[in-house]
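The form predicted on its own is given below as one chain in structure tokens.
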Amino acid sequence: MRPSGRKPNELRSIVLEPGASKYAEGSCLARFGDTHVLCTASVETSVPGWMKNSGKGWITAEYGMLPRSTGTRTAREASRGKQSGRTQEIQRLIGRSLRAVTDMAGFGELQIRIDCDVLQADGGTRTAAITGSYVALQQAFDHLIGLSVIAKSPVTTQVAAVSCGIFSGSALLDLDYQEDSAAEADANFVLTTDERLVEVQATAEEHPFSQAQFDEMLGLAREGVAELFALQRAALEGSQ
């Protein structure tokens, strides 16, 4: 039995709330159980200098955790004067995941800046951020379509992410913090609707895991993201 009481292939209660920010061109509050991440998409009219006159746009992401998103207060990274390596790794992952499913020549020389702020953390903040950011990004492109800036969305397919792990010898889907902190192995899978892999991050925490165990985690991840894709579609349809 999992500490959470869920079945091995059962996601936490997932809520994707579009339009959670009044001012952003796109936004989504992603709730994965007790992990809550606010994802916003802002449209900027300039691209990085190295992309000027390329005819292509850019998508970048920033990620951060609020001081009391965890059990004890964590100092703001701005007050420390630099971002942690973990923060930089996660925001780069979010940006790569969204760029992988977007035609960068399909929205001109505009930049979409994704901001992911963790309001409350209970494991899986990066996977919640990617899943919610897809909704925010699509809303931002719908906003540009409404302004007749672009004719259609340059997003080519959906992308979502979920965690899996080996806990007490069994493969589990969508780990919360209690499970993740005691897992023998954990992995994050970023997938598209046609089951192609964007990125896999997998680590043995205690003992090396086998190919069979990896395949079992991948199978669970595919089941999980299929549910997330349906929730993304429902969120976007409900926001129109």
Second form
There are 6 protein chains.
Amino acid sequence: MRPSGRKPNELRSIVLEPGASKYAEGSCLARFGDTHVLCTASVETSVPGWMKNSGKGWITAEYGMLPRSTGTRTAREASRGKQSGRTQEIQRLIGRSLRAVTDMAGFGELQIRIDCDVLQADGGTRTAAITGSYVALQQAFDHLIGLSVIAKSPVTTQVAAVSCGIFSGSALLDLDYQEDSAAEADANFVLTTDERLVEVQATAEEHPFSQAQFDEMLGLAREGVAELFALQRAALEGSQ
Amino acid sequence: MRPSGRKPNELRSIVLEPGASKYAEGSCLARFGDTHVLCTASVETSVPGWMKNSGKGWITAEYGMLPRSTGTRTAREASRGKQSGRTQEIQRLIGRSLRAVTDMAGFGELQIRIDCDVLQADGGTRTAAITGSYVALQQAFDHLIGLSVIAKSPVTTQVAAVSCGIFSGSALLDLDYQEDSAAEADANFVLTTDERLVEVQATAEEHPFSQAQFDEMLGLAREGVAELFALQRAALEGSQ
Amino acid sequence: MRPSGRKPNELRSIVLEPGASKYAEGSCLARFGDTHVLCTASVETSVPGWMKNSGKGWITAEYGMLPRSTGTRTAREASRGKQSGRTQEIQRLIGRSLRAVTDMAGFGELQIRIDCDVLQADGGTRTAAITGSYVALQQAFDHLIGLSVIAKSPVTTQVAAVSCGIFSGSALLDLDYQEDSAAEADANFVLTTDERLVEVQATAEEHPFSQAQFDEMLGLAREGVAELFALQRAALEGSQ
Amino acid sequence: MRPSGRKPNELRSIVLEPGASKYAEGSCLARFGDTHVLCTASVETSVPGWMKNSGKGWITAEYGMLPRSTGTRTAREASRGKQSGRTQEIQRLIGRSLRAVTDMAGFGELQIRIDCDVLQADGGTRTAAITGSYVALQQAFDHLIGLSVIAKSPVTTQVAAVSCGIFSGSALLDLDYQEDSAAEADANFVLTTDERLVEVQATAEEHPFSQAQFDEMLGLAREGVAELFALQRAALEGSQ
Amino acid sequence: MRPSGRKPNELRSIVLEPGASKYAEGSCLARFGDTHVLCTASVETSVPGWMKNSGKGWITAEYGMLPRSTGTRTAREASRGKQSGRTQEIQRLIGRSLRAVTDMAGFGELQIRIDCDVLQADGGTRTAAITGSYVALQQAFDHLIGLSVIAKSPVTTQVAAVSCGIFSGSALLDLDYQEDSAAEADANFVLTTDERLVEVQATAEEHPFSQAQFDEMLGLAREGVAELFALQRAALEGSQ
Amino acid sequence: MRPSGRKPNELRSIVLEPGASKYAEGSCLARFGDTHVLCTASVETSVPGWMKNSGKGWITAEYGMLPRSTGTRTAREASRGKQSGRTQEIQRLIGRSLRAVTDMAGFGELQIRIDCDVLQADGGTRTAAITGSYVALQQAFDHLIGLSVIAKSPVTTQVAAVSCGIFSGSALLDLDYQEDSAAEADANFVLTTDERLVEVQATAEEHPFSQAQFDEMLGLAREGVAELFALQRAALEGSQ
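Output block for the form predicted together with a further copy of the same chain, input the form predicted on its own:
Next comes the full complex, this chain leading.
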């Protein structure tokens, strides 16, 4: 039995709420159980300096946690004056994941800025962020289509992410915080609808893991993202 | 007619949602129309160094805005590496307002950290933050009472805040962003149930204002906070 | 009796010394008793980026304290690497106060930078800074008139500031540090010669204050600034 | 044919030079072709605050690049005032990789600080850093054995890392910079002598990759680290 | 003829005004012509951590310039968030110069913090700072003698500083800003009453200089400091 | 006898290894005994903003130490977020020394960035850095000659640096760390082949020094740099 009482291949209750922001061109509040991440996509008319006159756009992401999104309060990064290594690692991952499924030459020299802010954290914030950001990004492109800036979305495939872990030697899907803390290893998989891999990050917490365990985690992840893809499609259809 | 179509002394639709955070000892999501501020109160067992062995507690506040809480995206303070002057001014105001209605000798050497995070901004974020933080603070003290750490709440009176402005020469209550941008002057009043003043901040945007105008704003503010006090009481009763 | 032995409506000995800096286009050393603030106005030919091509100028202010301007040494902000919230709050107040009495369209796209540096502090540094900066600003505009850059000063009225406080329940004018530390409430009033208000900042230190007390403070402030206006005029006449 | 002319499963010329630092308790200059990383292990007698009295030690890592270790000069992080997200990501990876093969309860409350400084970069700096740091870490533990601080090394298995990439659709081992720039995907594998996995980081550069491609990369990585393990053993034997 | 019209060996008009600060244990306003530096000495009861239990005291210095102490405004270091290399170089020089003439074992584990703030700059601010700081330091020790903390001053000899430069091939004493800008080389000499050297910093601006030129500068410096020593003694006698 | 066993006028074993970097336009690994400094010269096509359109080039330098270049680990400046005063002082010295022997109008509006990174430190890092940087700089100009960007090197004379100290009352050449720690005074001399002086920095560590001692140190320095000049010439000849 896993701590949460869920079956090994059972996701938490997932809700993707599109249009959660009044102002953003695209937005989605992603809830993976008690993990709540507000994802917004902002369209800006300038790309980074090194991309000027490339004819291509850019997608970048930033990530943050509200100080009391966690069980004990976490110091505010804005008042500490810098972002932690963990924050930077996560926001880089989100940006790469979205760029990998987007034709960067397909939306002019625009920049989409993704903001993922964790309102409440219970494990798996980065996977909720990626899954929700896909919805926000797609909404932002729909917005640009509505404005006739682009004719069709440059997104080439859906992308979603889910975590897995090794617990008492076998694999579990979509860890909550308590499970994550006790896991022997954990992995985040960013996958596409055509069964390809965008990012894999697998980490041994205390003990190295075997290839069989890795494969077992990847198998669970494939099951999990199939559900997430369906929820993404429903969210986008409902929001049009 | 004011831009929002409201009457001069009419508040926006106000909702104070207590217990909005799973983890915080006290919390309140304050909605003043489209302005949404999540207020949490975290109890910590250490006070600032200069207060050690004073037998008194401390209340401090931090304030932040999500990057896309605003009409056009605002740069994230954590990635810019410092908090703006405006942020610091607001968080100092919140902290002073709460300390002024609390007996600092009444809860031992504990520290209550208030976090006010603006999820969506449409004017009046600081007044929503103070009004909601009162609820979060009181909840945190109720939590300490429940733990028998203190016998009764050290809060001496309710405190709430509301903004007013001068628009086309006359006073309006509870400005939204559009109204605030066009106001000739604006003021924030932090008031108590016994009709005393905790903080007054009045600022001429373009032209100095008269004392009569100031008095008119203060009169509207008194009307407004009466409603806020009732909402605070209802929120706290409902959450017990 | 107040701690300083002054009458409730009695200012400290005030000296406004124009032209205190060899280099600045405008300057004034403002002495409010033992509080000494050097105010300079520097004319720059570039405005902030967001004002380019607006046809308007800008006035901004910075504030600092020498480390040993205080009774015990205060850490140098330049070596700590950031300005405190108090510093930012004060410099924003100074800038707003001066802009409110200046026609921003009346001096082209120039920027006036005000620097207020506290050489010695004994309470009321922000009010001395505003009062002295008015002189420095006016001198800087006189300098621009002398250069035929502008035909007349864009300043629309004099502006001066003074603090008041509630001490043993009644109001006092122009608090020194000792009085300020013991005050139950304190307020800073920024007022104009035509009896209008530019900024009001009133703060309960320990206990909220009544409206009658607020009105009493404002009354004293009106008396105080009348004297300050006369000193400003004398300083500017003497310096021409 | 791959750009470097090497066979798909061919490592660059690898040299692990132990004892490259006069002062460090352990050190290794790791050369993977033209990539040169100086790895040092410093023994410190204090652990991070949150580990005090845990009876366990800690291993942490920092990573840096000399400004002209790259083809065009990279700005010095010390003068920019902060470490990039990439730097933080890499140094966190190095630390985790070494902790995963060390019994943290086996060397008292000591801290080992690993420093990996890239003297010259030609791709694969993080894998060279991990591979060389293992040697430095083991030397530092040998040093502690020599001092009778510990009786035996708490390292449980060898750990080494190597990169792979997808180039023209098939997998290559140990990419140099030119190959890495052109790769469709790349992955870093941190592996142990008992064929377990410590870390996997696989990233699609432009297009998601298939599971078959991932497996092909992992297979090459297993071949590669077998050679690296032999070189580590030789380096440590030679340095005793 | 030198630009200032002074003779080659002629100091500017020098005034050392002791006790210029109401609060500091020691202070001196040093005026070298239009260069005005306020020097204060603050006694603190804690030394840096690495000196604890050494039985010795410490003297350290900080240096700053008011933004409009210069002909065109210099950005405020507190708002830029860091001190320039020049600032750090100067404050290290001041600290070393004073420590070199003080018996660090002669005043217990106290720390004297010197602050040198340039109110107005016209060349030679560091030499004015050292010369004035000597007076402030000696006053602070007199203050400690008055409190019976120490029996006698631990200062072993007077120290003063003056600049020299090579201008049109020959040496000049005590350069003002205009002369300094045009000098081919400049040097700062920190000297003692017993004709010893504490610090020498000589720098070729455009062209290397000869030893004869160096010796000529040192000769002028010896003449100059003789006058400064007399002014220091007069300042300290007058202030007792 | 000096601690190192060397004769008073005896340099450590010096090696200047040109071309130590694969990428840099000029480079030199300077070894002064156990002090190893990697010096690179990078050619950039943009000068600082204030030099634009001046027709002149610029040479600037940065300096850093690897964390474990020292006997006990030194905190990494990039992770501390700022460069120490010592670092800034040294890099300013290196830049000035090279500019003083270069005709800044002789290589167009190019910028040469010198990086001096200390791989291992045993005293005298700044003198090794200057001596090696001369070689790197000259190589970079040779590179530009090879590209026909300039016709001849704008370097006007060789420059090299060496330290001296007073130990037990008499002068020693080229101090190592142990000698430096025990020295009563130390000095760094930057000298040219035509026997002129570029920089002199002499500092009393505990006691002021006499002019005779200063002259003795300068005499030793002249002996020392003569050897360094020969090594520089040999390095440059060997590298062409």
